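Encoded as C-alpha cells, the following chain is the form predicted on its own, with no partner shown.
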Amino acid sequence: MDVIIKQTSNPESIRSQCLVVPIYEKGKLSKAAGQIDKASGGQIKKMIKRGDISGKLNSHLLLHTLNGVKAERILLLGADTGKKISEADFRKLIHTTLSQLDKSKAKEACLFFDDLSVANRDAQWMAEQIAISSGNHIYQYTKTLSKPKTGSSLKKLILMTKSTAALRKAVKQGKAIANGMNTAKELGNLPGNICTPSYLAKEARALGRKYSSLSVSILEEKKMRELGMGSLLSVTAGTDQAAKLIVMNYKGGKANQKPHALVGKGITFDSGGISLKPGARMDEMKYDMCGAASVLGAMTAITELQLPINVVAIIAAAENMPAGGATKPGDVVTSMSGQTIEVLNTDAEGRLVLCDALTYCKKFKPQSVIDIATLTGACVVALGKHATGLYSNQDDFAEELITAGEVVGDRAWQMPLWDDYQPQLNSNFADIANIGGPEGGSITAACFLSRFTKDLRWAHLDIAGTAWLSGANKGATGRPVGLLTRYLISKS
C-alpha cells in the first residue's frame, strides 16, 4: 500500500473514493467533519443526533454520496472527546480504519490527519505509525496456497496534513520497516522443506545484488570445521542439510566507522535433534529460524533507507534433527572461542549455534552487537506474547532498546542477568553446560552467550514469545524488525 502526503484542502471539493473524517464525543467535530456537515446541509449532526455514530473511539459509520460533497464515500471515525489519545488507541483507530476501509472496497482514500493527536508523540511520529500499520495490513501469505484469500483492496492511503514537508520522512521510514517486517514474516511463514539454510542464503544473496551498499559472503561447513565452529556443526551434524553462515555487511557510513552488528539464530526446523521434542505443535518449529528472518528484514529496511552507518549481519543458518550422526546428550564439542560445552540436551541448540556466530562477529570489530533468537520457552511462560525478553550486559544499551521498541511499539523487557545464575551452568566434563536446570531457563540461556559477549556491547533478544502468532491467527509477527530498525535509525 502507498501512503503519500498531501496539502489539505476543503474536504467536500476533493474526489476521493473515501475521505475518512473524524468525529468526537458529545456531537463534537473535527475541523473537517465540520466543513462536511455545512456543505451537506447538516447531515452529519442528524446522523449523530438520531444516534447513528456516538463519537466514541472507534465507532465508525460509511456514508454514501452525501449531497454537496464529491468525495464517493464518508467513513466517519470515532476520535474520543477531541483531546489527545493513548498510543495503544492510536494504534486501534487505525486498525479500524483500514479494515473499515478493506470493508467499504475503496482503492484509494484521504485520511484527515490533523483532526488526531496523540499524548506526548508528534506528528512524525504519527505518520511512521500509519505507515507502518499500512504496510503490515496489507501482507498475506500466498506461496504454497492454490487458492489464495482475495487481500486489502486498499492500494492508496493519503495523508491530508497542513505539515507536508515534515512528514514524508516519517512515512518513509514507516514504509521501510513495514516492508522489512513483511520480509520477516514470509520467511518466517514457509515451510521448512522449503526455507532451508541455503533457502535464507540465496535470500541474503538477492538482497545483496539490489543494493551495491551491501556486500554478501557465505561460510560453507569446511570453512566453519576450518575456524573451529564445532559448536554451530554440533547442531547441523543429524541432517542432510547443509549449515550455512551467512555475513551481510552493509556500508553507509564513513570507511572507518566501527559497525554495529545483528546476530540471528536461524535453525530452519528444530525437530529437538535426539532430544527430540513431542509432537504436538512441533509444526511450529518452522519458526525457528525468526530470528534471522528479523535480521533479514531489518538489512531490508536500512538497504531501502540507505542508513548512513555501517551494519554487518550475521546469520547462523542450520537445521536440527535426529540421525546415527547426530549430537548426542553428554557429548562434549569444542567452541570457536575454545571454550568446551557439554551438550545435556540438543534441543538447547539455539545458544550453540549463536555462541560461534557472536565469537566470529568480533572480527568486525563493533561498536555494539545485538543477537536475536527464539531461544526459550522459559521466555514464553515468564512474557507471553507481548514483550520480548531483553539482556544485556551494561544497562544504558538495554535503555536504548528499550526506547526503540516503545517508539515502534515493538516492546522489550529488561531481564535479569546476574552471576548468581552461572553456576547452574557448571559441568563436570567441559567448560559449561549448555543448559542450566529448570529454574530460570530464559536467564541461563542468556547467561551462557554472556560466556562468549565478555568484551562486548551485547544485548540479547529472545522472541520465543513474540516472534509468531498461535491459534486460528497463526503465524510470524515480522517482530522485532520495527525494534531493531529504529535502533538503527536512532544511530544514523
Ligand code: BES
Given for the second form:
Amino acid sequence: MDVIIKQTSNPESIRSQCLVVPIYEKGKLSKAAGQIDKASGGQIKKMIKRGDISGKLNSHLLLHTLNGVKAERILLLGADTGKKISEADFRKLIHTTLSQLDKSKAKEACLFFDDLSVANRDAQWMAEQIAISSGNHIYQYTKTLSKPKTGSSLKKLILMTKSTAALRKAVKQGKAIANGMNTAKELGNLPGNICTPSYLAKEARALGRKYSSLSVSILEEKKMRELGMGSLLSVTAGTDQAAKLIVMNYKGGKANQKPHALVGKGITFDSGGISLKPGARMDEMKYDMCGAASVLGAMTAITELQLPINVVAIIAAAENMPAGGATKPGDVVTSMSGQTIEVLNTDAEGRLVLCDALTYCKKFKPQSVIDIATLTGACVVALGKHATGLYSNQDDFAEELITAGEVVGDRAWQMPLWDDYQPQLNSNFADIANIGGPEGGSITAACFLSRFTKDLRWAHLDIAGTAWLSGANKGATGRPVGLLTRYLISKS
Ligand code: BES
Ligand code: MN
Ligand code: ZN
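What would the structure be for the form predicted together with the ligand, given that what you showed me was the form predicted on its own?
Entire complex below, previous chain first.
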C-alpha cells in the first residue's frame, strides 16, 4: 500500500477516485465536508437532514458523483464529535474506511482526517496507525490456492494534510511495521509441509542477502551437538526434518554497542511428540513457529528502517514429532547451560528449544533479550486472544514493552514470575523438570526459562493466544511484530 501526504485547500476540485470526509454529531461538518457541501449547493447538509448519514461513529454513506465536486466518489464517514476520540474508536474508523473503500472498488483515495483528533495521541500517531492498518489490510494468503481470490483493489492512500518530516517518518515506520506483520502472517499461515526449519533458514538467508547490514548464519545439528545443546536436540529426535538454529546479526549501530536480542520459538509443527496431542485442531500447531515468524517480521521492519542500533536475532527451528527414536517422557537431557532436565512431557517442547537458544545468545553480550513463543495453552486460558502474556525479571523492562505495545494496539499484560512457583519444577532425577503441573501453566513455563536467563535483562512473551485466530477467520495476526518493532524504534 502506497501512503503519501499532500495538502490542498479545495477538496472539491481534486480528481480523486474517492474523497473520505468525516461528518460529526449534531449535524456538524468537518472542514472538508463543509467545503464540499458548499461546492455542491448544500447537498451534504440535505442528506444529514434526511437521515441518510449521521455523525454516529462508523455510520457511512458512499456517494457516486456529486454536482460541483470533481472526485468520482465521496465517502461520508460518521466520526462522533471528531475531537479526542478514543484510540479504539479511531482504529474502528480506519477499519470502516478501508472496508468501504474495498466495496467501492476505488484504487486510490484521499483521506481528510486533518481536523480529527485522538485523546492523548498526536498527528504522527494517527498517520502511523493509518499506515499500519492499510498495510495490513492488503495482505491475503494465496500461496497454496489454485485460484487466488480477488483481493482489495485499493493501492494508494493520500493523507490530506501538511507534509512535515515528522509525519513522513511516522508513515514510513507504519509501513515498515505493516510489512513486518505481513511477513510474519505469511510464514505463520504456510502449512507445515512447506514451512519447515529449512524453509525458515532460507527466508532468513534471503533477508540477509537483501541488506549488507544483516549477516545470517545457520547452525546445523552437528554444531548444536558440539555446543552441548542436548535440550534443543531432544525435541528434534523424532523427525526427519533437520533442526536449524538461525542467527541473524543486524549492525545498524556503533560496532562496540551491545545488541538487543530477539529469540523466537520456531516449532514448524508441534504434534506433541510421544506425549501426542489430541486430534481436534491439531492443524493449528503449524502456527507453533509464530514466535520465529515475529522475529523475522521485526527484522524485516528494522532492516527496512535501517535503525541505528544493533540487534541479534536467534530462531530455534525444529519439528516435534513422535517416532522410534523420539525423546520419551522420563528421559533426562543436558542443556547447553549444563543444567539437566527431566522431560516429563514431550509436548512441553518450546521451553526445551528456547533454553538452549537463550544460553547461546549470551555470547553476544546482549543489553536486553526478548523471547517470543507460542508457549502454553494455559496462557490462552488466562488472557484469551487479546493480550500477550508478558514476563520479565526486570519490571522497568516489562513497562517499556507494555508501552511499546499500547502505542501500536498490540497489547501485552504482565504476569507474575514469583519464586513461589519455582518448586513446581522440582525433579527427583534432574536439576529441573520441564513441566510444573496443571496450576499456573503459563507461569511455570516462564519460570523454567528464567532458570536460563538469570544474568540477563530478559523478557518472555507468551503469544499462544495472540499469534493467530481460529474458526472462520483462521489466520496469523502478525503479532507481536508491532510491539517488538516499536520497542526497537524507541531504543534507536
Ligand atoms: N505449542 C504448545 C502451546 C499451545 C497450545 C499454543 C495450544 C497454542 C494453543 C506447546 O508446545 C504445548 O504443547 N504446551 C503444553 C504444555 C504442557 C504439556 C505443560 C500445553 O500448553 O498444553
Ligand atoms: Mn507442545
Ligand atoms: Zn509447542
